[in-house]
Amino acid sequence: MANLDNHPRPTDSIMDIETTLIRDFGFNEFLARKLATQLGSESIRLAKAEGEPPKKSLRVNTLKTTDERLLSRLRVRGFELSKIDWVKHGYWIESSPNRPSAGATHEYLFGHYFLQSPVSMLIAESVEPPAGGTILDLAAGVGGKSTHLCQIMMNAGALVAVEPRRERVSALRSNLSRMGCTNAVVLQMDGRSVSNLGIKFDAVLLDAPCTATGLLGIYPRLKQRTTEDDLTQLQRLQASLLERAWEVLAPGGALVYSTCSLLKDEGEEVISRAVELGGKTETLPIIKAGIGFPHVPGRIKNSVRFYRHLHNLEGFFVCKIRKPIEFPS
């Protein structure tokens, strides 16, 4: 176990912090240097907090039930839940029985809830899909945010969920069906080809593929496996996906960009391209509503960041940006 009393203080050099991350917490040299340079001594506190996975949470699926009905059923089964104030249908799982697990109850299997982090819920809510609109989820994965968007849309309008990997497409379709989503179209394709569809979307969600360094508490092996080549390739992919998302976004529409990454290379540096194209970053709706929630301002105006050691949440970058109705000359 690391001796935390000997950890570098804010005045210690980046090299000392990097050495501590490698020696005491098992980071490889590349990732230790990136975190030490970006976060300074905060990276030590972050590494300590990543020692165990964050608390689990769930989202009630109002397409199939109500908060009150689901909570009542789960409490009978021995679950203890508490409301997450800053997302509409999110609850912390404070304690649960040994059997069934949260992913094996009848309610889960029938799509009454989705196991999901609060930040992921926040990201989907930030899209604010217009009534009856056509929405794009450009990197849908297994469908956590896609199913949430369908819920917010109350199965009206249309959601196009794009995912290139076959195994994820299978899980995506299964989750959409389980959660009662009837307004979604799933396309197995590379998101960089989405402009070939010839569709202009009212809103786009791009939760981009990334190094997942915000999930070190869940996947500790990433401390050793994340390389400079990984980051370079993923940043190129993120930039390409963002350009395609911006291209197919209708004038006046909103793009929400997010990554579960701690690195500004995959957050601020990527989204700055949309700003260069004339996009205007917007305050997230939860902040507009005056609801206090844990976050740190990102380095791009109106963007936000989450860190495990500060918020007990996965590390995320989130930014919402509006496409101008008239393009700059």
Second form
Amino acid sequence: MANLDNHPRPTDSIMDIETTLIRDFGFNEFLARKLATQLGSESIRLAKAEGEPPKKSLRVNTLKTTDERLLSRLRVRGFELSKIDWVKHGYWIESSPNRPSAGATHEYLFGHYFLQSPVSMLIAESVEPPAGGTILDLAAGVGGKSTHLCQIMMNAGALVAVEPRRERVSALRSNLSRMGCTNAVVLQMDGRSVSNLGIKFDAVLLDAPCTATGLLGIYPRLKQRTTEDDLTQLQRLQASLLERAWEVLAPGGALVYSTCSLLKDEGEEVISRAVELGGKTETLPIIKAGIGFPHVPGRIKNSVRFYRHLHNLEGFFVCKIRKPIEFPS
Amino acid sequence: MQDQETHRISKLRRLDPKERAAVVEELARNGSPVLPTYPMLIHDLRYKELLIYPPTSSKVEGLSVQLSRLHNVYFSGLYGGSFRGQKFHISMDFAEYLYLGGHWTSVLKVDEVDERAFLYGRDISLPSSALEARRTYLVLGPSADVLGLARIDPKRMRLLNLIDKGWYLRRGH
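And the form predicted together with its partner chain, for comparison with the form predicted on its own?
Below is the whole assembly, all chains and molecules, this chain first.
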């Protein structure tokens, strides 16, 4: 266990912080330097908070059931849930029985819920797909946000879910099926080729591939494994995907960009390129009127950041941008 | 990282008359005599898949056809089933969809013990002798949850598990 008494105080140098991150928390030099430079002594608090996996949460799938029905069924199985008031169908799993686990109940198999972090739920909600619209999920992964978008769209309109990796596409299909989603088209392709589709989308979600440094509590090995090369390659991929996403977004449409990374290289730096690309591009608040949620403002107007040590949430960066209506094609 | 892009393109197409007849036959055998009016497409892979587009998702059909001309549409709409030779085998998703719409009558309910066994992929004892061997049954749990599809083995007096929702867990996702 780390002894916090020896940890640097806010006035200590970046080098001291870096040393502490390496010595007491097992970070490699590269990531320790990145976090120490970006967050200062906050990075020590963050590293301490990431010592344990985050609290689990689930999203009720209203395509299959209702909040009340699911809550009542899971209560019988020994689960205790509490509402997350800033996402629509999100619940914390306060306690659960030894068996079945939350990922193995009958209700899970029936598609009544999806195990998902509240920030991921918020990101999908932030897309606010227009009724009957055509929406793009450019890095769909296994479909956590895709299935949520289908739910929000009530299976109307169309969701195009793009994912290049075979094993993930297979899991994506399985999740769409389990969750009762019928309005999705799954394309196995590199998202950087999306402009070849010849379609303009009313809204785009780009939850970009990233270093996943916001998930160190779940994947502690990333503290050792994340390298400068990884970051450089991923940043290039993120920028490229963002440019393509921007191209296929219809004028007047909105793009939500997110990463589960703590590093501004994968958040603010990437998004600032899109803001430059767009001329009169406007960033939009991702908070719906009257619904507040724990976050800190990002360095780009209206963008938000989530930190484990401040919010007890996975680390994320989220920004929403609207494409001007008079955008030259 | 983005990798392993598959370039195999399979266009989606409408059903030919034989395929349509095979679907009608399977539905009729299971108490769903009318072919649904919503669109259906065939996905030609190593085998043939049927994809269904329910009324709320009708926009997806046109988009899928358009995209499949040049791109690898891995999946779209609702999985309807597959063809083996000329015979059509309905999927659990399609049977459930028809059942919820009141168009699938081959249904049987099992108790809690059999529900658990069935969701583990096991065959179970016949809950009733008044079942027809030629039908495909949608198996429901005690709370009327859809558990999967089954056929009758009249010799062993067993309900044969064709597919069940435990598959979602067993396949590792």
